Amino acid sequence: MIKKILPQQYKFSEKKVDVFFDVDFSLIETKVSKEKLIFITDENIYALHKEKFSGIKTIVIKPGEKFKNQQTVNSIIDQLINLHADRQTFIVGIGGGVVTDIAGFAASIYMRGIKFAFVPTSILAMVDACIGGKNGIDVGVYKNLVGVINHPEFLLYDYTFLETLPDDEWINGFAEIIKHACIKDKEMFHFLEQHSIMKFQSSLKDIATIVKRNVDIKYNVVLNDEQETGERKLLNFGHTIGHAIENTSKLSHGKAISIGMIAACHISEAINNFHKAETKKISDLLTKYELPVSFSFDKQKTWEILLHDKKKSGDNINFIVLDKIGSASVKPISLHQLHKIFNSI
């Protein structure tokens, strides 16, 4: 008798998401018939795990943030049409954050929306990008400017994908894990202080534990604020300046967010009485996980990008500051004051 695998469920106002932790990729075919399935992945994942895609219609896209745009979405839609995809088609995005963002967005607009699911294959996607229903694309240098909030039917975590994940992508993902610890989980912050990238890479049990903990943190925040009117904004800690740096440099998302978090710590010191000693603890932890805490960037160009951030409202911007490690809040700050602090960092 085959043991039935039960998911963890996260229930939203109009939908529930099933999350299958530490399972085999083949579970997908017990959830959706092969005839309805279309996989979307990128060239890197397809080349490394070709056997997993055997016998399933698959759309393969170019890898990397620079292809997270409308042109790629148009190409996916053209291929869906050629594959005779209809309202019963079920899309599964298999890859990192770029793939899950694009797959979720394409599925949400094709025929006014068809069902989809994700198999995240990177740390960043597992703990952040595929969770919460945000699916979108970049427009030029402006990240995630176009998109929707639409949850997948399920998430499937097959940790064997991490066996081929490059070291840089492990580092990239831990920026978001540290972010979650900074805003919501002091105990996890201490847990991370006692571990290292190498420890997590060598222990399936430890990586499974830390991934699940981060999924719980993010989903619980999203459950309380699906449309990002309040608490969900906390998840943007480090992202206001981090995204602007990412868009004006060749830094990866995680490395840019790491620098953004340190900048946000300094701003927290200036407007929220956050202690310098806490900033140093965060800086030390980021350094331990091989993430940068400083970077020489074009401040004027970065500031111009920052002015297009979605959190800007008139002459103010809602900025995420730390009260202490494990606790954060949203504070409006005038662009004039932010510019002054930003230039002093």
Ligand code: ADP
Given for the second form:
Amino acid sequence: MIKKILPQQYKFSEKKVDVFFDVDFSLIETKVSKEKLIFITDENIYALHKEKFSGIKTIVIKPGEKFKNQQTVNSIIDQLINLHADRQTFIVGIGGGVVTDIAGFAASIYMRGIKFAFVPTSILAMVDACIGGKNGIDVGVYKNLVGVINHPEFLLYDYTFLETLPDDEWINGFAEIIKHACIKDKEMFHFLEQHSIMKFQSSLKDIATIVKRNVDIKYNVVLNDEQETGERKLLNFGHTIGHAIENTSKLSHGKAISIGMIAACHISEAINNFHKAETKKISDLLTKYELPVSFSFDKQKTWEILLHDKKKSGDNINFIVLDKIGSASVKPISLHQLHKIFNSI
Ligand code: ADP
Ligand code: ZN
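Structure of the form predicted in complex with the named molecule, given the form predicted on its own:
The next block holds the full complex; its first chain is the one shown before.
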């Protein structure tokens, strides 16, 4: 008899999401009938894992954030029409954060919404992008400006995809893992200190442990604040300055937020009594995971983008600061003071 694989259930107010950790990709066909399935993936993943897509209708998009736009959505919709997708169609986005964001968005608007699920294949998508129900696209320089909140039916984690993940994408994903450790999980911070990317790459057991732990962290934060009025903001640690740097430089998201986290540590020292020694520990950990902690960037341009990005309340800006490693809070800071610290980093 075939052993039935039971998912873990993550309950959001409007949806229960089944999460299958550490399973084989082929499990999908026991969940959804083949005729109803349409896969969406990108060219890289399609080329590297062709055998997984055989016999299933598959839409292949161009890889990278550059293509997370309305034009790609239009092309997906055209292909869904050509494939005779109807209300019974079930879309599965298989890929990194770009694929899951766009697949979830396309599924949510096609015929006013059809069912969908995700198979995250990058560390970043596994621990961050595919949890929380945010789906959408970028418009010009504005990241995730257009989108919907809509949870998938299920998430499936098949860690064998990671065997082909480029090193740079491992590094990118660990920036979000370190972020989670900084804001929520001191114990995980220590665990990370004792590991390295190479160790994780060679141990499926360790990667399974760390991914599950990060899914739990993100899930709990989202669950505590589905409307994004408080706790969920903590997930933006390192992202205020990080996003602005990402926009003005060619740095990847992970690398930009790594610098953003160090900047946020300095701001935490200035306005929240955060210890310098802890900033050093975070800086050492980021360096261990091959992430940059400083970078020469166009300060003027980055500051302008930051101002534009942020919802300002008067002369203050709400900033995510650390209290200590494993605990964060939101504190108002005057734009004047922020600018001063920003210029000194
Ligand atoms: P994210 O970093 O948000 O996950 P992407 O979806 O753009 O963003 O994925 C990052 C890059 O990694 C893309 O070029 C994508 O094609 C590639 N990628 C994702 N998963 C894998 C994988 N398992 N094997 C090889 N390349 C992958
Ligand atoms: Zn991020």
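On a predicted model such as this, the values are computed, not experimentally measured, just so you know. Numbering follows the first chain given and starts at 1. We call the rigid core the largest set of C-alpha positions that still match within 1.5 Å between the two forms.
S.K.: Superposing on the rigid core, do we see a C-alpha displacement of 2 Å or more at Q337 between these two forms?
M.R.: Yes, Q337 moves 2 Å or more.
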